[in-house]
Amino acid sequence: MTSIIPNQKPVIRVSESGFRRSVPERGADQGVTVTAVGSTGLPAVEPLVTVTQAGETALYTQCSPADVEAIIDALEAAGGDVDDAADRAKKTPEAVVDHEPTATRLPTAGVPGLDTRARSVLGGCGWRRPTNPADYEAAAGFEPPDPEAVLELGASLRGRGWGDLCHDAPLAETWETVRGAAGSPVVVVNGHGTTADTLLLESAPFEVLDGAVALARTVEADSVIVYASAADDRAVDTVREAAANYPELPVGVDVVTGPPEYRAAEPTMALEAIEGNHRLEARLRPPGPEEVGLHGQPTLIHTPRTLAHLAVGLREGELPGTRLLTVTGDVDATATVELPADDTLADGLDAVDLNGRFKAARVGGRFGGLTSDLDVAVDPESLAAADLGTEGSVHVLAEDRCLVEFVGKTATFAAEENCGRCVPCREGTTQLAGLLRDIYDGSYAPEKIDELVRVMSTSSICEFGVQAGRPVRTALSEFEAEFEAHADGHCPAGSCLDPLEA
């Protein structure tokens, strides 16, 4: 296989989730190379069609498949001239962008997500062809890691996601424990239901591989396992073939999916799933699974995002210093950007378009804190220090939504999905909706909420307990009103049913 990196010929390349989908592929010796890519992680400007040529690129947002053909047809007319094309076309180009003529990531431009500050994790995302190592290999891929660069990285690298053993917390000490354990280690990569993780599987496959192949051989690990939901099928299919295509696997590579469910993804869980347990069940601690893993052998579990981050590192010599950030709820489309760690939790919603007005946002995930204000940083401190998540997501909530309700559902949820080991989570999630529902006949008791989350966050053994009661608690700190107003009969918002009416 050859790289698609530009030099003289102009390269075409069609970007979107599920990227084998319809496009007409042809190689450079008909004169243009047209190929599919993978998502960018803005779903509301795919498909993106990039024609580029000589350090210039023409970027096309929101195409048909009419519209490809056309674009094919105007560069072919044109006989590659990218600006000529762009005039040709019947399409109008959204932005065009001048780079280095050998970019192995794609341009920053003047398109809502795609002009952030820093593209580095999500850099060959909708730019390399996901399974095709030659593009990787061109961007500095696949070079064997020196172990003592690894493990100093890993000292400022923090796991990210809920999913990451390390979650939040720096890697190297871990990483450490592994390599002096007894047993073979085994890296697991927990892809399991994230959005910012399942993008980086499907759409750059070997940023993560190179991650985890990196660990691996640090940790003097065997084998490597990526673990996803059995529902991100393109995801799965796509990391499982740029697996097949790595060149020269120094440890073997196992592709294993679990149940969707959301507590599926919780580290503990995620070992049971790949065991083939039916029952998913969090395991105590200690020993943790760096020291008792997977078939009893010390096990490292990091998500995508993690193990991305630490091969852009590995080839940069430093940390991108960045954070991925997925911004759903009531906008137009889910969006997935790339931020410095120092922007705030505003500038990634620049990337979307609201669905009303803007009202609050439940920040770092399932489980995140509610709040009104996005002028924080998403870096972990900011975040945390604002009661907030950091999974590395924002959900949007318009004017008309009612946080009672929602906060209710949330309840509700992690009473219905919690894995029903731990009494603390099994039976407080199941009376914190009780709590809430009872807000609705009048009864409002903001103690008992209180006492109830804070047993909870103290003494359940898993993150799926310590964080169940976030929503609520945060809730009640900022938007106590609406709580007082539904307990009075009365919605705020005017989307829910009056129970004095009922």
Second form
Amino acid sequence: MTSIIPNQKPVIRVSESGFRRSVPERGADQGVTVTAVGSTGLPAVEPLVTVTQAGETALYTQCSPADVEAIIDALEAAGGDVDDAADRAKKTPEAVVDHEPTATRLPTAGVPGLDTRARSVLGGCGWRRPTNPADYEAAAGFEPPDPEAVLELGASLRGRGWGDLCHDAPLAETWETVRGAAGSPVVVVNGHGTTADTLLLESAPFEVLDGAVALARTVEADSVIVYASAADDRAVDTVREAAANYPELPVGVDVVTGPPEYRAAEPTMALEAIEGNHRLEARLRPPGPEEVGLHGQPTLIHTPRTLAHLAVGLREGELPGTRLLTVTGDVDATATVELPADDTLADGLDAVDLNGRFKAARVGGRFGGLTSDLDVAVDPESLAAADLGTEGSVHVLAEDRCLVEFVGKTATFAAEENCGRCVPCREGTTQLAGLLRDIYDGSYAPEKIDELVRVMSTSSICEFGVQAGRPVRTALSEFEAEFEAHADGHCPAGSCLDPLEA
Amino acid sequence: MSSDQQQAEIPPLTEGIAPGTATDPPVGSEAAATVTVDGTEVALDAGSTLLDALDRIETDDYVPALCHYGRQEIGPRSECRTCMVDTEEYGIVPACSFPARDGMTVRTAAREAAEARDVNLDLVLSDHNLRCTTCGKNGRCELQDASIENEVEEPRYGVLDDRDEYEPLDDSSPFIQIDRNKCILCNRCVESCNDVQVEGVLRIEGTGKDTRIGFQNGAETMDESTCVSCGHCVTVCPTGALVEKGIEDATTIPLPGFTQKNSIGKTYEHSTQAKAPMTPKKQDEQTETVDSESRTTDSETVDVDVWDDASGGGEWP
Ligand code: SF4
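Can you switch from the form predicted alone and show the form predicted together with the partner chain instead?
Complete assembly follows, chain above in first position.
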């Protein structure tokens, strides 16, 4: 397989999620190479067609299959000249960018949304063919890692909240524990359920595998298991194919799926799913999976994001100081962008168009915190200090959304979707939904809600129950007037109480 | 036929046992340790939890540890979280399943730990049919004892007394009666059935508020399960959820017209001729045609509409 990175011959890339849907693939022998690449993380601009030759790339956004054909024809008629082809094509390129002919990352200047201040972990998305090792090798991948360098980066590399064994803590200490533990260590890549992780598995699986392999070699693990939701077939197929194409894999890599339910991403439930249990519930800890994990062996569980950051960090000698952020909710299309860690949540919103005026956002996962203030840096410490989640998501709520209804539904979801093991979560979420419902009957008991949410977070077995009350807690602290209004029979957003009753 | 012979004919069951629960790590300490509980030093052997330390002394506060059993290798399930204590080193932890590590300092009366125990006990009660007066375990119930000792007067979240929410009483087995409305999901019965007796009958099933004790063969009733009526589950049950037939009204306060059975309203009945005691149903399923006929009859008498428990997720409020 030859690389398409040094682009001396014209190359047309078609980037879209669910890659390979609509691309008439052609090899270089036909003059113009046409190939499918993964999503950029920004479905709003996709299918994105890039036409590249000799250090110049034209980017055409939102292309229909007919547009793709027309762009190919125009390029052929122009004898492979990017500018000339742009003049001939019926479609106007969003931007034409000059770059190094050996660029390993998608040139994004001039395309709104893609044009963030950083794009290193996502750099290969929409540029390199996801499962083609030659492209990844051209980007300096597959270098055997130096364990010392891995541990050094691990001192400042952090988990990504919910799906990570270490939540948000730096990882090196846990890695040392596993390295020193008896048994045969396992590295689990927890790609279950988070949009940015699914994107990496679909569009840049070698970054993820490279990070996992480097970590496996460092902790002397025999096995890497990539775990994903059975609902994300594209990601599953792609990472499977990438693993099969990975040159001389030094450890065994298996791809295992679990049920699509939200709870199945909780690290110990992920282990239960991988072990094949038909019913998933959380395990007690300590000792945690780093000591007694998959089939009793010391086990690390990290997200694709964390491992991709490790892979890029190893190549570049330092970690990219970035975070991936997925913006969703009342927006035109979900967007996943990469931001420098000192950029704010508000910067992430630049990548989308809002449907309506901004009211608030739920930040950091399904059980993230509600806030109207997006002037918070995206690094985990700043997010945690603001009682927001660190899972890398912003769910936008427009002006006409009722927050009591929103947190009520979240509590109902938690009551239905928890694993059923522990009382504070199993019974607590049901009572929490009940206390929120009572508000509609005029009985609003903030102290009772506070107390319940506090106990859920101090005494639940796993992060599901620890976090499940956060949307309510944060909504109460900033938007209490809305709760009081409901107790008086009035919904300020006008969405969840019959106006006649008000 | 003795039950020993029966056992010999049944293939070993451990392989196919699927209790629906997680594989927990061993939670006892790795080494002998001395911990300080409410100012008193306690020396413990390896394999100990903080609850072992609590058990040795008079603690400042009462720690119910309701779901804890602590015998026959059953548990800790650590599900009720009424054993939360404060530790200087790790914050608030469940005493029943936290390793006693050397030098730990534990306080039972710390405000947030006490609050967690109180709230969690009330949460258990919120989902418990508190019809103690018609319950065969009245007076010998661990939940009742814990509630009295913890001075519960009015549980914060009330008790389960909405008749529409009740699960039907399973009175189908000639030997064991199940009242799931009194189940606290401590998992002791599942462990006794699977790990101690190695019968593989009971399991935990469902999620969230629909979590319940069920049967590994997918049966709806005890009678249709593979239960061999050994009764171990009954002996470990902390409440009136699993009660031996014949004594289900043993400690009932006599109120004319009220019994354990009619306290729920809906009941799965066993409608066929009585079976001899200790009939292993596993064998019956494979060999006795009479029994398969009777099962058909059973299923016709079952009041199934109550299973149609529509739990409208997206609806609000
Ligand atoms: S916190 Fe919730 S999801 Fe986690 S173990 Fe408890 S019941 Fe299960």
